[in-house]
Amino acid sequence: MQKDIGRLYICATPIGNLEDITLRVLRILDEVELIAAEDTRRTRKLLNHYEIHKPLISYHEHNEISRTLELIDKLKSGVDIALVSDAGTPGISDPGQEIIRQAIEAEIPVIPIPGPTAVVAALTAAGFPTDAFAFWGFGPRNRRRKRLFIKDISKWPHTAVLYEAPHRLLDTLQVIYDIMPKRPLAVCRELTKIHEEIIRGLPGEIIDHFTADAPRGECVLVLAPFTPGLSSTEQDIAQQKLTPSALSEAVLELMGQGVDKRTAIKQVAEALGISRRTVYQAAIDIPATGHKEP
């Protein structure tokens, strides 16, 4: 590593609660010569809370291109810079990708300092399978494009996570209801803050909730994965009627499509976010042929 070149630190900051910050991030913020912040006023509050006094420079979506050139020059001259966003991890639906890309091209060290991100916080609390998931960011604002966007998500075989602004949440939920009314989902609002709220259920139920109580604060939506072969039992699943009979029928339906019993049990368990043993016990009387004994 060249000694005469600066380093770009990608620093994750709290998404709400100021205690959700790592000791390493605090040390880096106190050591660098300059902090590039999406909102200098918000970052200043964080720095003041931890008695860190460093110069700040704005870096947001409206000046990202021009400011990147300026910051790259500073890095080349040997200045260490910490990049922070309003909340969470820079580059994840926040400014940061452009300076990271150009720093890599210029062979400037890019050092990630991990920490909070609303994606993972919501994913872990939603209760859906986490072995594989897709983050879709913010969806389109245009209604027609939004419908195409949600249709793509509806066929995704893994848990899907997306962001939405509070004033657009009900419209997005309505589109989800129109396309997949029986798909379980969770809406995580104001994560880690005083008024944190996690609502789980069917799209229609969640629409009713936020119609009666208008949403405030940024929202994260987590949708259960699409699982081919479970259409006839989807309503029971969504309504939390996870009876042995419903689980058994789900396994039978998959086996009727040519899936072996062991794989069918695994797919049903993953789709519902429950243990394989629970599904196995419900389907214990199903023979390998897929036909129950009379």
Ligand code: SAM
Contents of the next structure:
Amino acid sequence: MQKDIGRLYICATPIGNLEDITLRVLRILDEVELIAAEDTRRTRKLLNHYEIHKPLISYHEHNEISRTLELIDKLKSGVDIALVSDAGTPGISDPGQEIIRQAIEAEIPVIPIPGPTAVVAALTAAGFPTDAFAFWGFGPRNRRRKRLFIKDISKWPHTAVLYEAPHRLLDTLQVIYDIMPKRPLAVCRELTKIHEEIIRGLPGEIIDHFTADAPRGECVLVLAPFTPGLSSTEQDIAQQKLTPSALSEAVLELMGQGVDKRTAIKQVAEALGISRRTVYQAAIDIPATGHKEP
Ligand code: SAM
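Go ahead and give the structure of the form predicted together with the ligand, now that the form predicted on its own is out.
Let us now look at the entire complex, which starts with that chain.
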């Protein structure tokens, strides 16, 4: 039976590991009449893996405008459509915004089916505060504009997450080093894949790592937040203290002085003006006795 109006489902798909797909996404992909995919061949492989056989239509940055008109007409005529991108969540540095915007305008139900996205995977694994963060997507390629972009990021009091292509990573790290050499950061590479790698350290250390071993695959940069109101020396110290290993050491040190773990976490968080949750996460491997597992 044809419905009055269709629904647009925003479906998150894996960013590497094919197991990272929700049961709900699989059900919706199996139920809709049409799947709009950034790369139909790539999505076909995913669908074949899950034995889902549905018509696919391409929806990518080069046909986003014209294809949106066509898809909105179908939605208006009662067709349910699932929107997927090559990896992760559609609309996050991927096509999707245009059809979502026009669907809302046309009062078509837009239903998010959440799942993987590299920004959240990297943010949570980096170990910096997650209570507030800013996602900056891909920065400019032009060196001068990139410098302005990184300068802007350097002043924000929130953890910053950036996407970067592997062949531009070293150049971007160099700009970060020039502007904020003491800012702890993490590079999360090939998340959920066989060669997953998370490198944490100061910009200089990370540059050394990737100079010795050229970055390959997809990567996300996560930068510790700027702490306003401190002198530049205090700023450097606070930023260094924010690394998960430094936080966990600080907790251990207090515990070595006879303070219980809970109180130690509270004291470290208060001393640095950061959330207890951040310190708790950094110290998660420390047992209540204060001796780390070998
Ligand atoms: N829509 C995707 C999402 O939700 O994350 C992002 C697509 S964007 C075109 C591709 C960028 O996302 C890559 O250049 C990289 O910065 C990041 N990315 C995607 N998958 C990744 C992975 N498995 N590991 C690390 N970064 C990844």
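The model shown is predicted, which means the values in this text are computed figures rather than measured ones. Take the two forms, superpose them, and find the largest set of C-alpha atoms that agree within 1.5 Å; that set is the rigid core. Numbering follows the first chain given and starts at 1.
The two forms, fitted on the rigid core, differ between the two forms by 2 Å or more at the CA of M255.
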